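Take a look at this one chain, the form predicted alone, written out in structure tokens.
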Amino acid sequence: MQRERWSSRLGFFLAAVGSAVGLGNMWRFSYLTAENGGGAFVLLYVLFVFLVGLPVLLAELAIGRGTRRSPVGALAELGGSAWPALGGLFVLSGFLILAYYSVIAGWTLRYVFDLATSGLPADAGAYFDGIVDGGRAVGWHLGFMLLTVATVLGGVRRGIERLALVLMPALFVMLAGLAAYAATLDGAAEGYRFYLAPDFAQLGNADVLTAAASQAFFSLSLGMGAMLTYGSYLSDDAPLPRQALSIAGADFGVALVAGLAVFPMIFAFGLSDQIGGSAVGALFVTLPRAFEEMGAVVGTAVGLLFFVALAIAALTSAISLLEVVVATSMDALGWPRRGATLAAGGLIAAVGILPALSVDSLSLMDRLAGELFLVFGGLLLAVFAGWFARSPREAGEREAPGELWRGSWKWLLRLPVPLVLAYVLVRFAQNLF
């Protein structure tokens, strides 16, 4: 079976930055900014990511083109019998992220959808409590499934590429709208100092270099086998340190953005004291508050417009999700698209009722799943790379401007970026158990 191609590099970055840019960068990264101090985590997630995040984007990226294979296959390719059991922690990650990541998608689309047809809630704590779980969180959850399925049926251009050359550019748009918005409030400018304005004293906080570093491989897609696949369907003359770098910066910039949208707001209204204490607070309950501030006209349109950026983030990521599962199932079994999708699709889909009926069970995911498999896998592949493979460098290197960053790519992975995720990684056993 000849294997998919991307029709550009556009296409390519658009898609692969829509995997990177999702939940991750919008929810996630607002609520742990707010747990861990502002200023502080915001300075350490941009150095995780572009020096251990962006080595272990490039060696996916290297494998995938490499192989032409995914996670399993690629990995077993180059690094013989003993490495495709990491290459299933891969599609595994995904598939379980995918299965509570959907019922998280799901919230955003009822929220569009009441806010189109009803307008704010009266009671944003008591209408979030109403649908977080349940009957009507799975039905979401499924809707969301159904939208994911019919994108990668469609396949690599006329699915996956095709949406992405539409939506990312929309989710650009609407972010600095946004932003824009934002700083025009009164208030905006204490915001900013919480998101922007370091505490150099939280730098060397355990918990805080913990979470930046976990957010940093989570809002990159890392450790799930996502850029591993995507980078399979790249064509050979692409310069993969340019793209990996791109990706890494525009992720990062979407990240910036929505805190730059979301704290001035938070701020403005004096809602900062309810956002520490909740991983949904931020957004899901604090932020809908802060629309009701703004008055009924306004505050339903900006709401609109947020929520509908976070549903296009989280449908791009999802997609992402699912092709890992997909094309493994091609890979290795054979299976025809159309038969994978729907398998691969409405498993997950049944997996993620359990979180649908229970956040305790979503939180309890997203702290294996979301947290402590992806830094594992991406020790693991980084270890890989930098030791054991026969040839992931030279498939990254062929193109490299020069030998500093191919020496400093090497050095990187097998050396600083292990040692980190290695503590990274005894930080989660310890808070874990």
Ligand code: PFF
Contents of the next structure:
Amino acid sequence: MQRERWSSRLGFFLAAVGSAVGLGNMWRFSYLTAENGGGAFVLLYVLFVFLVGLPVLLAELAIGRGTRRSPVGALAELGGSAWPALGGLFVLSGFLILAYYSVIAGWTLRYVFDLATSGLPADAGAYFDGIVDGGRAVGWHLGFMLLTVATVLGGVRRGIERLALVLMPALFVMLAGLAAYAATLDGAAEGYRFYLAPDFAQLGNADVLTAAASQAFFSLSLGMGAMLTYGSYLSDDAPLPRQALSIAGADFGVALVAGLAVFPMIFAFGLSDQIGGSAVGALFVTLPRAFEEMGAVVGTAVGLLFFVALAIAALTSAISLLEVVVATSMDALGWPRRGATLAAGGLIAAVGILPALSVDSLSLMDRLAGELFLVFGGLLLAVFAGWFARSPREAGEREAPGELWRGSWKWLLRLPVPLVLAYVLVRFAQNLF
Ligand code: PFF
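I've shown you the form predicted alone. Could you give me the structure of the form predicted together with the ligand?
So here's everything in the complex, that chain up top.
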């Protein structure tokens, strides 16, 4: 069977940005920034995105496009018998991340529904406690999985690409609108200061460093073969380094703008002490409090805009997580898309019931799969691309000389990237035990 292809470069770009831009850019980025001292975290994060994330992104795209296979097959083709196990880790990561990602996305859908039908909650904390886990959370998680499965059933062009073409521009406009509104609030300046002015003392803090590293991988959808899989549907002539740079730039840009919306809102209403610390739920409780302060009508409108944007971001990312598992089942087991999507989607939905019932298990899965596995997967992938991978067949024809396998970025993949990631992993292990 002919492998599916994106219908245009713009389609690929928006789908890849759709994967990268997700809950990570708004929910995770905001609480990590708050928790890790603001500007210093943002600065380290930029460095990680462009110096560590970008080369790995390029490697994923190159491996995918060069082999036109999903992770397990691609690593086997370029690396021989030992490497497909890394592809197995990728699929496992996609499976586990989607299971809890969908629960958080489910909260988001619930917020949209409740805001639209009954306005802002009287007590945001009590409201969040009421929806975060239990039977209701399971229901919204399953609803979100249904949307994800329906999109992936449509395939690369008619499902994934078409959705991204419509939703991503809408998301950009909504976020820009939110940031512009936030700028009009009295007291916004304090939010900007916290967010953008680095406290240089924090730069040497190893916890801030590891948080920035794992966030860069999570946000760019790296370390689990999502970009590799999307790259495998890419046409021969797309210039990979430029594509990778635009994807990383867009992902960072969206996180930056999301922060420009979130922090002024939180600081303008004196809620800054509430966002750091309590991690997972922080944004879901603090922001609605800020919306409340804006008054019922404006607050509901701004709240709806925010949570609709968040739901859109989550959906276009979730489909890439599912696509990794689906593409691998199609390639490795020869299943048709329909059967693979229904089986993988059903299984992931079932596993997601656990994090929907317990926030503690959700946090644990995020630390394990969303942080540890991705950084570990990224490290191995960098080593693979830097040292072990054979050039993809016909690579000489596909890539302009000096651009890809011989380019200077490969030097980054050989030593600096693995060393930095190894350090991050050691720190992780120390914190875990
Ligand atoms: N990049 C997504 C986000 O920032 O929310 C999450 C994600 C999607 C991670 C796909 C990994 C992945 F393969």
